[in-house]
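Okay, so here's just one chain, in structure tokens, the form predicted on its own.
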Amino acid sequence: MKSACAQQVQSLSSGKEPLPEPCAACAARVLSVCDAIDDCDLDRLAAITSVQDIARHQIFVTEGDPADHLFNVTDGTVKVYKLLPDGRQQITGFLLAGDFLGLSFLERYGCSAEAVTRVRCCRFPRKQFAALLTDFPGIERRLLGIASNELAAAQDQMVLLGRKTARERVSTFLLMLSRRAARSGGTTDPVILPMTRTDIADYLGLTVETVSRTFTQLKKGGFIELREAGIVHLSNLSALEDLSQGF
């Protein structure tokens, strides 16, 4: 038996019904949790969605604040971090288009989030979003996948910070960004680095000086080419992959 949604689509006499705003212009939908909803049901999600344009360096999630909203990044780069008691920050990850933020069972945000570039995201009230999960189990399955990926990323980060050398960390970081660009249909080489060297250092657990020195070493070793600001060409991909694994 066809679902009500499928019957609705079949009954349209003049092509597809236009998607509701803000979904109509969202290029990141195929990468995000929203793709788990059929076109004809998107109005339910759109009804609880507010689009936010966030300026560069603006903090829009603060650690410890009530976790009242969830966010889906549709454009730009976000850094997620925790503040140490002495004011230093440990960046736990960078979010790109299609990434989801705020997934937690806690009542307060466990991390802060700041726009590295100009960012656009969809914001959902947590309680209203949770109410949709009963009607759309596909969203819940997608969220479970996101949680599993976040756990795997956290385990990788533990290995990176605990066991890898500076050259291994930087090469791993470059390869990670290249693979994530491939996932979103972007360019895998050169790699675009919208974040500062300080942000890279705070993510990799290194000093800024060590990060800069390591980039220079990788350049001299023929692994990469440093082009204009924020653009890195992976000159020898296989060698860089070996380096990231400690070979």
Second form
There are 2 protein chains.
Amino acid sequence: MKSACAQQVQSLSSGKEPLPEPCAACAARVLSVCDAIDDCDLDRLAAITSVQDIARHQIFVTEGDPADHLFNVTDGTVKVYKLLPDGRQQITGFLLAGDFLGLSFLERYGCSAEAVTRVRCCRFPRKQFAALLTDFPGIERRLLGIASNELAAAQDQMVLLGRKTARERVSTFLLMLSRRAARSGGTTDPVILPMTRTDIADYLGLTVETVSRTFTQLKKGGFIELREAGIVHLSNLSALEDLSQGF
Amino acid sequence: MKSACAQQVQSLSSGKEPLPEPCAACAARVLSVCDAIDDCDLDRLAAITSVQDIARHQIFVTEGDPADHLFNVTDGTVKVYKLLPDGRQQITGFLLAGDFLGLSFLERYGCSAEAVTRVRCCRFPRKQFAALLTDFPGIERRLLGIASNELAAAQDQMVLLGRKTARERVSTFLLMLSRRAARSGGTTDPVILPMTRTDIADYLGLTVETVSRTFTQLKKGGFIELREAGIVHLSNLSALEDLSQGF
DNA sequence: CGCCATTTTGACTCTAGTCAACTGCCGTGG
DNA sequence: CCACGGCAGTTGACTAGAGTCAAAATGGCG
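Would you mind giving the form predicted together with the DNA, to go alongside the form predicted on its own above?
All chains and molecules follow, beginning with the one already shown.
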């Protein structure tokens, strides 16, 4: 994947615009679209990148607004959601480090995005990013792969929302978080829930009360242990997997 | 989009393998991925294409099987679905003429696909199709666009499944069919439902009974008229749109 | 320490699901 | 030609799972 080239990436990117975390050293890179660019060309990407810190609860993308930027989350958790006119909310996904936001290459954003925790991300102007695609076809390939995965995840979520019971939904959710933490090298057993019960409910198509009751039920059933706020220990992985599939 | 080139497309494609409908004349082409290839290069596509007729109720893609082929529906209706171990079914989408199947470029199919009506489609071996991508980067661009649209549709469906009432779901469904018929130049007012109530239920996350009751309710409310089997007239478009959004 | 947001719990309601019966339609075969 | 069987659709009666409303408990933070 890496070609032989002199790497003054550090100096190059700092010469242009002092990036707090140069792309070459970015922990999220291997997970994300940036990995499609060789080390020696990373300055091209760095040139159009601006690092953005987003405070908790800040809404930084609004459904229907012109889609001027794409984002790559490098730290924190983002919720992506849609609203119905009367305020009902459906969270379509949570983004963690390495996740890409703005795949829908349409004129306007299809969803809103809000920082669940403090978030750091790389922001690319859409036009300039699109221009990079011609020079680095690998990015396009990579985007297609990301889109594939998102589509598969969306289909799983449709099964969950359309056909699973509350207990199955919550189990599935906990397992998903556990697997994603494993993927990005995080702790897999005590699962960390950065989001509120309300957010979980809005993701699972339930109410806060039902989510809370289901957590209690899973706790009493010996499937999980609720530690400090936002920390869940999965006591019985395989039993939970059975639950999540309706066995 | 078209470049100047001699077009013996007819003879070329028939010289290779007699396609019943040469790509150049395919009605579904403008809607689909094939449009990314110029007329004069269509033989490259035709060479790896085989036209396939599929009987009603035939399952021609099975979740978990090696993803050997990609498909482009040129006629008929396909349901794409996932199953839970106990048989619960969630239909993730219906494919009409022009729709592409097999976007998830993973090793195995993520969903099963069954012909709802008699279906005609073009089938491409995945490996050979992938090889075309390097020669025709336009295809990749096009696929990314298709993936974008599918993702947006999936997100809308998540809102429907997670947050809408039965009445809102059915209204949304009817409007979607109407819009899609309009897109592909079909009749937009008397909407045609090629699928059964059970299929509609499995798409909307409801039961047959609820779907049936909701149709009756919409009929009594003067929103729709149920004609012969599978034909619905939308009597009051704007009222239906309000319904579908929860107003 | 005390406030406020979040979470949990309880009591009750209601939407959609379940089970069952009935209708209508179509194709098959006597 | 019509009787039969089977499937799709509709309707009814009842149930259950999740939602609603309200209040108490918990916990983080100034």
